[in-house]
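Okay, so here's just one chain, in structure tokens, the form predicted alone.
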Amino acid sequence: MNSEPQKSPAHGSASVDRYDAIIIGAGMAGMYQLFRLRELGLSVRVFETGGGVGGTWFWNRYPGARFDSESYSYGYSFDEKLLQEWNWTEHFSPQPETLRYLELVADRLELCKDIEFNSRITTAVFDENESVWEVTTESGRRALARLLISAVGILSAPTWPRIDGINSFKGEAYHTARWPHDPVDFTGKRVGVIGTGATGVQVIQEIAKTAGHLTVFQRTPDYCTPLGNRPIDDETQRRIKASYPEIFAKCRGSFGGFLHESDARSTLEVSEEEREAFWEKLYRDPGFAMWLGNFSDILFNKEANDLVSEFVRKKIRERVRDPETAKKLCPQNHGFGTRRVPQETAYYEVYNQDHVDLVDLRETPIERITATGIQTSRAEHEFDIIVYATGFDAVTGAFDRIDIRGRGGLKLKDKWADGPRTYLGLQGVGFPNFLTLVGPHNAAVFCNIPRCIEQNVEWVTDLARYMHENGYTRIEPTLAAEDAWTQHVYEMVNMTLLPTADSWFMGANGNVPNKKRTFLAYLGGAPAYRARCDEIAAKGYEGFVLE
């Protein structure tokens, strides 16, 4: 293996750098993959659109951005020294602290010397004769590599709403996923926020503290549950650091890689009193306890789901004083947990404040953005600032924004036009040597992502080692393996209630024209996924063709 890039001719007289591997993205997955491949002695280059490491934590700087998984379950597990040195200050870390942590990791491992920042890849084309990928950046920079590894993230392609006049507003306008590095001052200002998903909930809580008037435009209400965040005191810090092996073992054994595991009992097998008491406890417990630590059947049995949905709606009605506002905030067209559950801190109490209004877009849709604000079917609202918390083209969106072409010029976007097709969520037919960390139909999409990132990266690293030791230069799954995995993905999700809801899990996004509604994650659970990946590797990468 050669750790230094080589100069290679490409398309005539032009010369481009050649690496063993190119990685797209310097978030948590790309950083860790770079580290592991360098350990093998490979020459690796990372191309990152942003100006620094961190991925989602580099871009999402909006007020209130923070983890919804426990901090100490989120960081990398491979560096024991770093685990003992680093102090998380809160049980659910805020964005600035998380970014500092990732920057520290990059510094300690000297990752930045192999990362090209402010370099957005626009094309990636497979050369069948040489079995290499050629990538081109927006600036025209070109590079070649045997392995192309995407680490683009599942929520990294922000979407703006399809509203007339969106560019006509003369005030300040921000998308939460492209927040400026300098603070935005909301003090005394008239602010409109469009969107009440997980991001909208976080930003609304913070803006309400200082805005002169806040108007929230809601299309689909969610079942938000209390985050339960608090500072980590010295004694808790010591206990956490002494418990890291147990913390990561618990994550490794849980369905979603979180510190929460479902209760084996059925909702309907316990008495109403016992059920209510259990839900009261879960509602007070921190993090995703209410979602992921609930009875085992709430995402499989509609009667069970109806009961827990009404319990959470009751909590919303108890916390919001105005009955009409509470009614608007209560979801009716989907069940609890069938969409990702936003975590909140006094979110519902925001609507008890006189300077906050809620506009239900199902009753009064937005007609256009004007020079001074937002025109709905009922009134024009004037603003100094508009915040778009309108989400992402989830999972496949970041892939679609790169022109990726495999064998015979096949475009990845065309291959996935009717929904993703992959083997293990890691590779697809027609795209040799292209591996997708946290890709569609990968367990990492429905997971405490860093825990599944480590599994993905370590599997890909073992594959790279295997290929080198056995003289292989090309890998691609068989059509039969891809068909079987894709069928398995849909069999698993169709056992649940998730297809009954429009969510980013299901690819439902009204801001993305012509995107087919189809499941984008994997719902077999992280332990089963890891076992299947390990089994395939142990059988000499069964289902793959190695040449």
Ligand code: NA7
Contents of the next structure:
Amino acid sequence: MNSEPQKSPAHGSASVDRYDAIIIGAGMAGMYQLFRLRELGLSVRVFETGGGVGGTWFWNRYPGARFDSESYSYGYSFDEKLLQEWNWTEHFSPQPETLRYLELVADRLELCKDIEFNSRITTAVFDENESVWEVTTESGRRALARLLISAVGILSAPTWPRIDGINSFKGEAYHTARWPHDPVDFTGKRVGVIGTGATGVQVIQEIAKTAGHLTVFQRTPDYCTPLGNRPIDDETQRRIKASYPEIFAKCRGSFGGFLHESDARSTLEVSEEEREAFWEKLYRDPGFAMWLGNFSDILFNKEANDLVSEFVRKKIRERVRDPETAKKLCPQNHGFGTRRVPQETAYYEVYNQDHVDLVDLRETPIERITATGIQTSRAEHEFDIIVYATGFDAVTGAFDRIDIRGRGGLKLKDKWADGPRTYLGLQGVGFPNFLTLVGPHNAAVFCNIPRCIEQNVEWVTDLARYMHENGYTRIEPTLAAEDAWTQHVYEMVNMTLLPTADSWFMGANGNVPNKKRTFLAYLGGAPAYRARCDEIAAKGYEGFVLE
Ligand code: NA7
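Please could you give me the other form, the form predicted together with the ligand, since above is the form predicted alone?
Below: every chain and molecule of the assembly, starting with the one above.
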């Protein structure tokens, strides 16, 4: 291994930089992978589309963007000094603070010297003779590496709705995931927001504070539950810092890497009074308590799910004054928790204000965007600003935006046309030496993501070390291993109620033409996933062919 890049004359006439590893993306996964591989003595180059580190937290600068994970469960766990030095100021950190944290990490670890910013990789092609990947950026820069590691994020390819006239609006229009760096002033303005997922809920709460008039366009209401955010006082700060080992141990043992773990009891085995009291408590508890700290069967048993769904609907009705508006805000076509549960702070009370309207797009669909606003089947709404909180081409979208070609010119996009096929969500047949951090069918997709990022990165780092120590230059899973994992992914999700709802977990938001409706995460849980990965490594990377 050589920590300096080499010039390779072999590819074309111009010399091309050659590294041991190329990482795509400088978000939390790419940053940590760079650090770990460099520690091994590898030469590593990161290519990042954005102008700075942070990925999700670099792009999603919309007002109100913040964690839904407890801040102290979200930061990197590997640097004890940093854990002690860094002060999260709120239980659920706002985006500007999180971005500052990630910039600090990049400074401390001197990451930026190995990252090329504003460099979007457009193609990645595997050279079978040399067993190397060649990447090309938008500006034509080429580079080679033995290992290609994607850290592209699961929600990083924003989608705009496919609505006629979308480019004709003459006012300001923003997608939440491509928010400008300068603040947008909503004061006194007429604002329309399309989308009421986790992002829409956060941005609506914030815009309502200053807008002159806010109109929310909702296609599917979600079961939003209270975030319970508050500042972290000095005493709590001390307690958090003294208990990081316990915090991370708890996350490590929990299904989704969160501080919340489900209650072993069944919804149906307890009395109605006990159930109601438990749900009242969970509804008051911060973060994902209601979703992930609930009875163990709410996502498996329809009867249990119906009960908890009705409990949350009842809460919505209690909080929204106008019964018609409350009805529109109550989900009916899916069960609680079968889609990502948005976390809110006085979200429902927004609709009690005179300057806020809710438009139900199932009753009155949008017909077109006009020069001055949004035309539904019932009315034309005029706006100064339209905000699109319409989500992402989830999980596979960021891969599809790169022309990735493996053995025999196989395109990754074609391989995954009927849904992803991977082994462990980390690698697919036909794509030697290409490893996908937080890839489709990886437990990290349904996880308090940094916790699972650390597991993914450490596993890949161990693999890189193993390959070097044993003189291997090529790794690829067997078809049998890929088949078995893909089948296992579907078996796990089919035991749950998640496939009954359209959600980004299912790749189903209607904005991506021809996207197959299929499950994109892995629902076996982070601890079982980690154990499986460790077992496979201990058996000399069982299910992979190393050459
Ligand atoms: P989501 O959860 O995919 O939500 C997108 C929202 O936008 C959702 O309410 C959609 O309605 C709505 N949407 C999307 N396309 C349209 C069109 N064409 N017309 C009307 N409404 C539309 O994305 P988020 O950014 O909120 O959250 C993504 C994740 O980021 C979240 O889960 C957290 O993990 C962080 P639909 O429900 O599809 O009917």
